[in-house]
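As structure tokens, one chain now follows by itself in the form predicted alone.
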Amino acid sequence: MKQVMKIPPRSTRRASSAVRLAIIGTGGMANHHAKMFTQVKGCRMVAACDIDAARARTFAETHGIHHSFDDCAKMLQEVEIDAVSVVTPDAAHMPVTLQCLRAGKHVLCEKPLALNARDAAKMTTAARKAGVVNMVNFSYREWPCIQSAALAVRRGDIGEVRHVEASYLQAWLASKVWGDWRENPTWLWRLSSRHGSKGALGDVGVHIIDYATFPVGPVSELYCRLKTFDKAPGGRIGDYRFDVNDSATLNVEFANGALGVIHTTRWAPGHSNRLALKICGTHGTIDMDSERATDRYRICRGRDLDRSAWKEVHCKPVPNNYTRFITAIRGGHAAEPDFARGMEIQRVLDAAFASDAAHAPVRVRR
């Protein structure tokens, strides 16, 4: 059993009063952040900061925030702040997250963790130095069906894993399904290298492999092709260059010998936002599929095994990643998924685009 990390008493000196915490990056994603803080007993926000001065001014006045910076280290510096959530673009994650956790933040940072697993190694270190709450926001890890799957596959409910299929399917470079993605920069900057962007693969294809490996274990290796389709007379929309993958493929091998496929696509016309996770065993089949349902799953064990029929269990509730990064800092405790978990899953992703580069398998560093 994984042992608890106590966190050093000095990150819990506010352990009976309010986090206050501060949001990093207020594009459209820190909307949401925000809600859902907004919900988490003993979590005040008071700080918001952007490199667009303006947007960090309307984001803060949109949230009720009293502060707002165009400056980090400013902020830093001016606010009282026990704890930050990062929700820049990619490419900003280390410096900004380095930047805080030197300064002994808390910090919940957007997936993934890092542009490569070099980096995320460095933050990771970081943030143990720093002896404070470090988590990655896998929000997948929310949902009770996969919380509730891992402990079922722990157990052996489903025997020894033989086999897995994971897809993480999206509509909106096929459709307007959120709104015209030609003409809003949330979207934009998801096509494009230049604005820190590593593909469908570094956006949501790092949601699938996590989601897929957290019951079933690491990859020990993988064979992946990336593809970047056309989507605009050359290659472009204004400053936005589109050449990051729109679609991704990995044929794997798990550590426990488990073969499986894990894909993603942004052109899945009719599917919003659909993670679809089978995991087979020597002794049954756990079957997800987030169109169905979030809070349960279908089982095939047992005396079920020969009619080839199906069982639904029902999943009790699960705090989200904001309800645990604020319960982690209050409780003096560390938090799961944490800085450690990205960079496992940083590995996976540099082996899948040097497999894509040389066309070859590749075995996933440990």
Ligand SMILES: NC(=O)c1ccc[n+]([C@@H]2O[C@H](COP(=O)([O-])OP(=O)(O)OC[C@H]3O[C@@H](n4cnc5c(N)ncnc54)[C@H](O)[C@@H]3O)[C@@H](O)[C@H]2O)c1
The other form holds:
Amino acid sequence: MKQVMKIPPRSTRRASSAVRLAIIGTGGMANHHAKMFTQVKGCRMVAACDIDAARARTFAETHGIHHSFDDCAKMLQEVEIDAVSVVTPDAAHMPVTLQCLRAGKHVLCEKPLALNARDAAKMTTAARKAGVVNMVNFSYREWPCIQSAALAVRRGDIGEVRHVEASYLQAWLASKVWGDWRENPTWLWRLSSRHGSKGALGDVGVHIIDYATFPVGPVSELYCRLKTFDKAPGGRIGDYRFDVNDSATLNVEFANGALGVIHTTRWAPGHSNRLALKICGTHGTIDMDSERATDRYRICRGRDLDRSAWKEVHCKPVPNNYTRFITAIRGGHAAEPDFARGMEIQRVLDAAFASDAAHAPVRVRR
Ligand SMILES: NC(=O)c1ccc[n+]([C@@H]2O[C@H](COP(=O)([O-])OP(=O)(O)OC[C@H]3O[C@@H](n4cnc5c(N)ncnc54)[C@H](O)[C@@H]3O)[C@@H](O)[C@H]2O)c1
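Would you mind giving the form predicted in complex with the named molecule, to go alongside the form predicted alone above?
Then the entire complex follows, led off by the chain already shown.
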């Protein structure tokens, strides 16, 4: 059962009026947020905030936003805001989110929700206490293939799940497909624990863990290997020391007894951003690959089983996270994926780091 929502008394928004939104952290991904929120009916972007005042100002100008700030507390005090989108680097998600929750704002927070499950739990508790809509931006939930596949698995279309193969491949350390990572802080902080990064596992591993467990169910135990490869003389560029994982492989057991492998890397030339998932059950297999399509998956089942033949399944479009966030606020109901889900994924991450450190399998806390 989802929690019953109540709109906090501090919000002065009338049910019929537009949701007044602020974007906090105005770097690379924030531009995507702004572009998407502009297209959502019933949403008005009213403020932008970044610790870099000039960046916030330029961002506000670019997206036609009236107010820009370099201090979140000041923004919350001076502008009437109903909701915020937190798009700061990972280490700032918790402090910024808690500050906004204390002010009674609805929060869409970027992934990973926090740096560990304990912090994610604090955020989940605070959001429940505030009684606001809380979502974590697992973006690939927006793909029709994963939503339809999840329904198909739950319906029993492929029988009992026995085996899972999930991977998320990126190429930016081995190419200039997204520009030269050596020259841009947006990539450099992702390589440095001092800048709050948890490596490839924290950055995109969270996506593929969500992607695999959404249709299959939770992971109960895992064995994880993490690796950091040489990429610059002395292992650093300026202030950024390259000490976080570039690659992660997880050998997992799901709570339903299925086995699987989940892996991710930033060293996959030729695959700028590829998510692939294969779910094998007692009566069939579902297979999806974002390089092939995101609005369909293929399935082998029934009469096709003995010929190993596949059929394409075309999937209905689904609303994106930005639309679902605003719709939930306007409707006064909860939306998924919520902070509790973000915390669940964070527990898998915590177990993965513990497993890598111990060179041993670790059970995932539920
Ligand atoms: N859902 C997705 O698919 C997806 C994709 C890309 C990035 N992200 C997430 O979005 C977040 C931002 O990533 P990015 O690539 O835009 O990073 P970025 O470095 O390009 O931008 C981050 C911005 O936040 C600002 N900032 C830092 N601390 C702040 C604070 N306390 N308050 C306000 N502003 C602050 C920085 O000055 C910078 O302008 C990360 O958590 C990342 O994991 C998610």
